[in-house]
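One chain comes next, on its own, written out as structure tokens in the form predicted alone.
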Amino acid sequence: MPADLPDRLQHYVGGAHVDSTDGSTFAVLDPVSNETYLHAAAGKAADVDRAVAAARQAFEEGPWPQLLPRERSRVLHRVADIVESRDARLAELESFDSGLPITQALGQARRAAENFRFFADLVVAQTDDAFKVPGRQLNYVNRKPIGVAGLITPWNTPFMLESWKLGPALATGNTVVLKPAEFTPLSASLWAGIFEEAGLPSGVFNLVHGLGEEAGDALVKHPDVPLISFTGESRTGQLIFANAAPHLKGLSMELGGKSPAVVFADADLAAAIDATIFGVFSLNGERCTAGSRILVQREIYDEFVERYAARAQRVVVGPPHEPTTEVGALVHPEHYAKVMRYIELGRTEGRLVAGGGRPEGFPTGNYVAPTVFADVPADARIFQEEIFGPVVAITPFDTDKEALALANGVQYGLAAYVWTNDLRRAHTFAQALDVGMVWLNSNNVRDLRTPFGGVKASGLGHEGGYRSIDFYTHQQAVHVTLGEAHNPTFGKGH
């Protein structure tokens, strides 16, 4: 257990750490022992009301929205500096709280700093459109912050994904209320101190812990929160969409995925195996862009399955804090039970070639051996449904047309990975994929300037780069007539 852990977590509202209005708390479990290691304040509607009121006051009366972009940028660069200086501690807490291997948690902490640095630079460098009709008209665009942004984040890589929303929301001059996932509240509680030290004005950042159906629901329905950015399950996204509709809120939702990795016979097989092993077993398989369906051309199918299964069996499962661990413990016993149910189902739907349950030597904790099913039909539930764990389904195909039908034949459309040395096929196939993001002959390595988002059940809207700036700002068009105005004349008679 990390040293100096608090015994309870409070909300952070208007620059102060506070308990819930009704004093209620909820237990937070360590995923290795599944024992309660602290209690967090359980936010309800009254707590969200307090946080939104503080954020609204800071927006309407405070300095933050009025600062020049360069001034806000300096604060966000200080945030990045602080996060970088504390990356080891952040990784320690994140690994303990979520079960993520410590080496991967460290990478996520550094990515969080980079997110802040990126948007700190972008908000200064951005230019807004101007359209001129020489001698007659000038048209230009003002960008204005919208108000209180409601940010609802998931339990997988929580600190990094919080930074992904906090960075652009704050850079553009909004104030925020963050509702982190109840399974992993520990690292989120560090933001208050980081922002205070960086010089963020009081009330600009607010944090309410709590259950999604209580605190999250209250935030979505709050009339003074004009926009919601949510990352999480597709079913929760549907509820948020419905609950936000009466208020006509701006919504950005990054939801579930069941991403295909398509491996053609002419691919670099060693590179494809490396990437697809990492793509589904990194972050414990708890990643929305995991390539959890691998579609392999028939000519190389048997060799691929044999080599893939052998590699999967060598993936190191271990305690999250061990630097040699590649797959740690799943986040929570409820999620562990869900993943194990899918593994039992998979035994009836495919051919088990690796893993299949709890690994040897780990009688307790939420440990799952990297699990591989081959010969999985397209109508199998383990092919169609998001498992969100270290479980992969491998399916053969013969033709490009069949591969495309398999790849697109699910309700999700977040990401896809294509492995082929045929340049024409790569680009043609990528354009035909019904997904928001495609990686060709590449693992999931994303340039922060590019849009992130999915289609179908995988999301609504995009964030990342300028798309985040668009989402968190109003774009006001101003039209100026130059010279004499030329107006249609009504009401003068004949």
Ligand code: NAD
Given for the second form:
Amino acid sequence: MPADLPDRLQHYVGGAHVDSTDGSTFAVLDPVSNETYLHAAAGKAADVDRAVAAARQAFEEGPWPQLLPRERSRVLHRVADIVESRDARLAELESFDSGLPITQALGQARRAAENFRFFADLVVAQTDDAFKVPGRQLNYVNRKPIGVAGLITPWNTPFMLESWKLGPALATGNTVVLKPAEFTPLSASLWAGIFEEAGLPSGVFNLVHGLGEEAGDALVKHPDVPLISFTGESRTGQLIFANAAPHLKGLSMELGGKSPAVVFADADLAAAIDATIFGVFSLNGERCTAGSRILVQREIYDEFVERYAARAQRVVVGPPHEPTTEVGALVHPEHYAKVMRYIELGRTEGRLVAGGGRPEGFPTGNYVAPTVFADVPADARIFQEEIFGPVVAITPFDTDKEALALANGVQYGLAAYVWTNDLRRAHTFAQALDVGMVWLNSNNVRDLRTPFGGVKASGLGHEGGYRSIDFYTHQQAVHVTLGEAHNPTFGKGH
Ligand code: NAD
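Having displayed the form predicted alone, please output the structure of the form predicted in complex with the named molecule.
So here's everything in the complex, that chain up top.
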């Protein structure tokens, strides 16, 4: 257990740490013992009201929205410096709270710092459109922050995903209320100290812990929150979409996935196996872009399945804090039970070739052996539904056309991975995939300037690079006449 753990977490509102108005709390478990190690304040509508009021005041009266981009950028770079300097502690807490392997939690902490640095740089380099009709008209764009942004985040890589929203929301001059996931509130509670130390004015960042149906719901329905950026399950996204509709809020939604990795017979097989093992077993398989369906061309299918299963069996399951651990403990017993139900179902839908339940030597804790099902038909639930754990379905195909139909034949459309050495096939196939992001002969490595987002049930809108800036700002067009005013003249009679 990490040293100096708090035994309770409070909200952070207008620069002060506060309990819930009604004093209520919820229990937080660690995924190895599944015992309660702290209580967090359970926010309700009254707490969200207080946080939104603080954020609104900071937006309307505070200096933050009016600062020069360079001034905000300096604060954000300091945030990145602080996050970097504490990466080991952040990783330790995140790993303990979420069950992520410590080495991977460390990578995510560094990525969180990088997100701040990236948006700190981008907002200074930001240019806006100006158009001129010679002698007649000048048109330019005023870029303005929108107001209080509501940020609702999930429990997988929580700190990094929070940074992904906080960075652009703050860089553009908005004030925020963050509602982190209730399974993993620990690392989120570090933001308050980090922002204070970096010099963010009080009231700009506010945090309300609590359950989705209570605190999250109140934030979505709050009339003074014009923007909601949400990452989580597709079903929750639908609910939020409906609840935000009466207010016509701006919505950015990053939702679930069931991403295919398509391996053609001409692929570099060793590289494809490395990438597809990492693609579904890293981050405990609790990864929105996990390549959780592997489609393999018939000529190499048997060899692929055999080599893949052998590798999966050697993936190291272990305590999250051990540096050698490759798969840690799933976040929560409820999620563990869900993943285990899918594994049981998988035994009836496919051919189990690796894993299949609790690994030997781990009688307690939310441990799952990396599990591989082969010969999974396209109508199987383990082919169609997001499991969000270390479980993968492998399916054979014969032709490009069949591979495409299988790849696109699910409700999700977040990511896809394609392995082939045929240049023309790679690009043609990528274009035909109904997904937001494609990696060709690559594992999931993302340049922060590129668009991020899914299609179909995987999301709404794109963030990433200047697209995040667009989501968090209004673009007001100003039209100016040059020279004589060119007015139609109504009302002069005949
Ligand atoms: P979830 O939808 O259960 O919860 C996400 C957040 O929404 C939590 O903070 C939760 O408290 C809150 N919430 C729940 N109900 C709410 C409601 N009615 N109103 C407002 N807020 C509510 O998701 P999860 O289980 O925490 O996260 C896993 C899911 O997130 C997976 O489906 C995964 O694919 C997805 N995800 C997507 C991306 C992406 O970028 N596309 C990234 C990470 C995770």
